[in-house]
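Below you'll find only one chain, the form predicted on its own, shown as structure tokens.
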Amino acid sequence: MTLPPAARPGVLLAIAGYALIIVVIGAWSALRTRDARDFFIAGQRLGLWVTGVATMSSAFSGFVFIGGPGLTYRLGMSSLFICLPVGFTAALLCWTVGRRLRLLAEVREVYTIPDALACRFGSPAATSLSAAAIVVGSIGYLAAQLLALGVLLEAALGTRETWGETGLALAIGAGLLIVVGYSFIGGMVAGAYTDLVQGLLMMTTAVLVFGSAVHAAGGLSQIGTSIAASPAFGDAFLEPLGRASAWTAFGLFFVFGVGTLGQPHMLHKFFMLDDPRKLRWLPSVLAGSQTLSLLMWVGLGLAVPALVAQGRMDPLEHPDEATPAFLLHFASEPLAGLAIAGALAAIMSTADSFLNIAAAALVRDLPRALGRPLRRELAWGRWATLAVGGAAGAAAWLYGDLIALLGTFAFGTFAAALAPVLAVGLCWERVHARAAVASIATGLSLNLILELIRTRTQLADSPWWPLTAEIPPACLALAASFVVLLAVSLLVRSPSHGRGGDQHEIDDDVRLALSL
């Protein structure tokens, strides 16, 4: 898959140029990071375009640029069920949960999702569990970014040719040092403004690579003909459900549609918006940027199998090699350099977001929920990024499957643990603290258990556990979390009530913010 670095000097130049840009932004951001408010929510002074593009770039990452084409190579068109919800999730996110969170930040000191849940429910248990879910999901998502970064750097720098199997470990380690060092210095100020630059680069790259990939494979008609005629892929690859079952495809649609309402790396950006009135325009910016960026997933996801079917590309040893293999062997050198820089941008923006929200959960949310707030949150937050980064680096090295599957697990963890309590709990007063705790605990634990069964015990053919072969674990966990939230809210009385009461007590300012 790789070429000697000297054979593609433009690629190395693009990587070096990108690295220089983020160093400059990081240094500038460090001068503007004076307190915890700056570090965690960028001082709450971001405008519409910065917030919208930063939200996109924090969500679209190595999971999209590297993992997406790899998942399509394995599953066919069914992988696009992950992309389809983009048509409605931007508006759903901005005008429901995002709007309430931003208005809540107007009346309270709210920097994180657990902060918001503390204001709504007043429950240390709900706050602690949500923080734990954020740490677990962030480590998983960050591991996916580091794995994608390792695959990309290994291909671009040719480390496999020199170091063999240890080349990936070296590439992951180098990426980890860059990401953690960057986040350690600048926090969310660095992340937000870099997200803007990186988001613009990602959109430009996606459009150009889509055109190049379709052209290289002979056009859309030839792509379809080549894949359908190939024994390795066949007609099933191009069918709406691809190589997956209906349960898998629609399960992914459910998780990535409804589950978007529980993604803290996206929701966190709403706290940074300078004016809540700009929320009315945010869906257009967010949805437009997401649609453009997904062109890379679609273009490479179809072109690479077509090129393999045409005999112009060797079958991939691993599906995640789809993006770097195309860029290094079929794209022009300037486009390959730009695209690799764009992929690095996607990975960096998301990794920085996860480092910061996980650090906030560890040094702000958990200590406060336990009644022992830290006095120097900014300093502790920086050191927490090192711990989270180290854990994610180990997870990336030990993980043995597709980047997209690791990203799906992390996305599902957030979705199952947080989406029900945020989507329903912030707009329905009947939801009380016991219901929130039960829902978060159910979603988090069930997703972890089912994912462990899926990846470790290989029960796909077992007659007593057929669900692991068909339905994504996150889909079952998310559905169970919703059911538990509604059931406990309706059947279990809040301990704060009198006998005649049936609603959880909410402070007047919080009630006002959530009702507007």
The other form holds:
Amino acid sequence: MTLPPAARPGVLLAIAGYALIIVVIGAWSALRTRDARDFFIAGQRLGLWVTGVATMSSAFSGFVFIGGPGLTYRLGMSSLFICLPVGFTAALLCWTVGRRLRLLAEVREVYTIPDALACRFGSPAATSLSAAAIVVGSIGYLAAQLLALGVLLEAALGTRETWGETGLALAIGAGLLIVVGYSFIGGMVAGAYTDLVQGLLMMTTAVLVFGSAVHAAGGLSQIGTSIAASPAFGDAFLEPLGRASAWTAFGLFFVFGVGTLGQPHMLHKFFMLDDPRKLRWLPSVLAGSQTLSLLMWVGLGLAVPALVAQGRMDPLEHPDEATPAFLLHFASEPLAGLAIAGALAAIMSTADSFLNIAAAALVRDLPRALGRPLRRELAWGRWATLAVGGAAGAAAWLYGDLIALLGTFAFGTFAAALAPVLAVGLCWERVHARAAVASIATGLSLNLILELIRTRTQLADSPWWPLTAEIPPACLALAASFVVLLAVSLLVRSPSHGRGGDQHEIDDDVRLALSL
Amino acid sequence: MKRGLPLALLAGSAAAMIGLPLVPHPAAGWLFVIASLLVPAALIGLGTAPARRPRALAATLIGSCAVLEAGALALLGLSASSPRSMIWHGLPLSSWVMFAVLGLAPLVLTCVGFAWLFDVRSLDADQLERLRRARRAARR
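The form predicted on its own done, now the form predicted in complex with the partner chain:
Okay, now the whole complex, with that chain kicking things off.
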């Protein structure tokens, strides 16, 4: 797949313009980055709109803009159960963990999720285990972003034509260079402000592409009629439970709804809000911006199959080609340029968040949990972004499967490992360090084991396997992590039992922050 | 609202989600769906307890939960009927139910509910000063 020759200059100009804006923000941010607080939480001076839009843009990534339409091409309307939870996740986040995390940052030097867990539980084991989960999940998520970036740049720049099979590696490398570059220089100040620009670009792009896609395919009624009449898609494609069972659909709804509570790249943004009272309107800003951005997924997810059904587009060899195929062949040149820049923005805004939190986990959380804090965290943080970027780039190059599968696994890893301990642990004093460790370990290991069984073995299809193969592994791992957390909290005594009755001892300032 | 009810709801729902996939009965899928949608409501209840306006919170919670459960059950019911029987603007009725009842309605309910119930008084200048005093005391 390549661009029509006439479209190249406009698209290249848009990409170059986008890269220039990002580099300028990175350089400007470098002047404002003076210490670790600036580098990791943008000096805690972001307003409501910057925080809300930056949270959206770091949450929505290549998975939504590239992988989403591809997943709909394969699964039909059933794939939308992944994005429907945005209806309640923004408020759930603020109600359950957002307010508490922000207030915790008011009383303690809290830059990261493991920092918050250290304040709450005072347990090196819980802190280091959560940091390890963050490093592993971040590299997986970052690899998915870099893969999406490579697919997009390869299509837009035509590197495959020139360089053959190494074109993808070159495209991944080019994208990696930009995102690591501005994260290395500007840290989270750069991350937050580029996230704002990228978020605005994503919303604009999504609305315009939605309109263009629906128009190109002949309107909504024509889209439905074409898909339903097509032997390749059929009625089932348009049914919410047509191509996936209730187990799969609502399992994904559960993971992507409740699992949001464990996504460090989203939670990290709460530390940056300048005034905790602004949380009141954060769900509205976050959910509104998410809904607008999801129009890209829905529009292209329906229009591309309709165009294929109408015979106006060749069937896709690979579902992940849905977005670039539409943009390169049906969108006008300015829109294609804008949309490709928007998709790049979606990918890079998530990638820089993961670089930042993984670097923080490596140079701040793990050394502190092990009792060996580093002296020059800022300098080490910059080098850690390079190391994490390199590891993720290698993983992206070696992975060789669907972007959405890698993204779902990484999301599930964070969800199962961190959501229960944060959602319940910050709200209920009875949860103690042993319960936190047991829950994180259960979520992390069970998700990995079930995923390996599902993807690498035939066990899940054998008659004696007790679970239905249709249920997403992360769904079971997340539910099990909740059960373990609650059971251990109730049945196992806290190590501090006796000092504080049957309650785990929590410092007064932390208790106050969690109870306001 | 006390923490006991949300915790019991959370524990029961999560345990059911692990156990139901082991049950080879058609109703297990429906129960799994119901349990999975109770978890967010339980977590919101847990996150807001103790609430200063328990009735308003209960109304928001019950409303959101009822909308999600009703939407899910409607979807399951509509999927069992003929998919071509009800088409509106090119899409089956079940798809519109999915967008409206599982996506848009909870969005409005929970965002408005959160802003409505957000107690600014609990984060007024005095309270924030209490937090800062607690921080200074902890440092000493």
